[in-house]
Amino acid sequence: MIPTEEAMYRALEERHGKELQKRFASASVAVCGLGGLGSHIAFALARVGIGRLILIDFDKVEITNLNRQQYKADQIGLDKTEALKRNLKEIAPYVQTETFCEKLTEKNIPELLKEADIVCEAFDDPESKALLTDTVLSLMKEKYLVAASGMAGLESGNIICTRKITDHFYLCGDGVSEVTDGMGLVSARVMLCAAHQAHMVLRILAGRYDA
């Protein structure tokens, strides 16, 4: 049996507090990529009680995604946008998303993120996060940015981190390990880079915004 929305609200308030829990739910945050980052990235959002996600991405959902995002094995084929969607709506009932199965373009960034107010960078092209990165700073100075860099491979966990590089942009990962066709992304460590980029996500939006 599904809890209500008000239990479910009222259960986070008691985890988060009532104050906390105002301001996550009063919270617009856009996933941009929902690929390994992106996937668990709204997934943690989902579960703490942000108000509404903004997810976007053009892909669908390949077999060679299953080791490391948040899909299952019977959505291969589907639209990633549409098969996070559902799989956000079993663990999070009320959460309200809003989807575009798009390729982000400098032309149509500032249009779907406009309502956005902390956006997330979660792709794993270098092309898209440049593109992303730019656009954002220069064009919608007003709105946090949470990057990742560098989170590929079997290295340490421990040097994964989060850097305040500007008042409103922050960047998560190693700033190291690239994506190479000897050892590509793994799931764990490209998990710990979500889940920063998540908790850097709810630090902002509790007022704390040193790294």
Contents of the next structure:
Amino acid sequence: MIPTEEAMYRALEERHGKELQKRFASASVAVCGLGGLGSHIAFALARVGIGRLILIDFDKVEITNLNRQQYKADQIGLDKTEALKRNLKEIAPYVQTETFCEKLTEKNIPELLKEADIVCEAFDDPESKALLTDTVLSLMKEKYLVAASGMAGLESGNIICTRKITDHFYLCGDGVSEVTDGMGLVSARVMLCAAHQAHMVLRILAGRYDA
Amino acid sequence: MVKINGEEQAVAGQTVAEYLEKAGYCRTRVAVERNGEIIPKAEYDHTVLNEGDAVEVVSFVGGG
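Since the one above is the form predicted alone, can you give the form predicted together with its partner chain too?
Full assembly next; the chain just shown is listed first.
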């Protein structure tokens, strides 16, 4: 049987304290891209009781995603937004989600991200990463952006880190490990980078702004 | 001198666009921070690097 909303909230308060849980519960966080980074970021944020998640991706679940993303074999073919929403609700039934199955562009970014306090950049394509970073930090200066670059392959997990670039811009990853023909994204290392991103979101909400 | 990604470089007077091209960066895959502020991509062509600026070019690589 699924616990009541009150019971789940109390359990989170016991773990994190009343004050911090209130901050988590009243936060809106956008996750842009729901692949290896974004699906794990969303799981981590839903588990701690972030009040509202804005989930954005235009892709469907594919068999090649299952090596590292939070989807199930029977979800192949579903929109990632829909599949992830269902998976999140299984662990955090009362999380509020808003989903957009579309590609982010310079034009729609301000509208789709307007309710977010913090934006996670979790795209695959470097040009999309740069476009989102540029648009959010230039046009939406009150928001925090937590982006990622460099987490592919089997290099050490210890070189994945979080850096603070400006007061509102954090960058996670090793900065260099890109996807190549011979080596793609490997589950645990992508999770490390996603964990850095999700953790930085929580630190910002807690008022701890250093990386 | 302009400090770029931690290194002093004699590029004062160049625009951001000129510097990025000469240094081999692809402007559609970077974000540029100067003295704590992001320089919007639309301003790369007419933003001039000044003596004493501290700049960070953040390069995005594929994967996520």
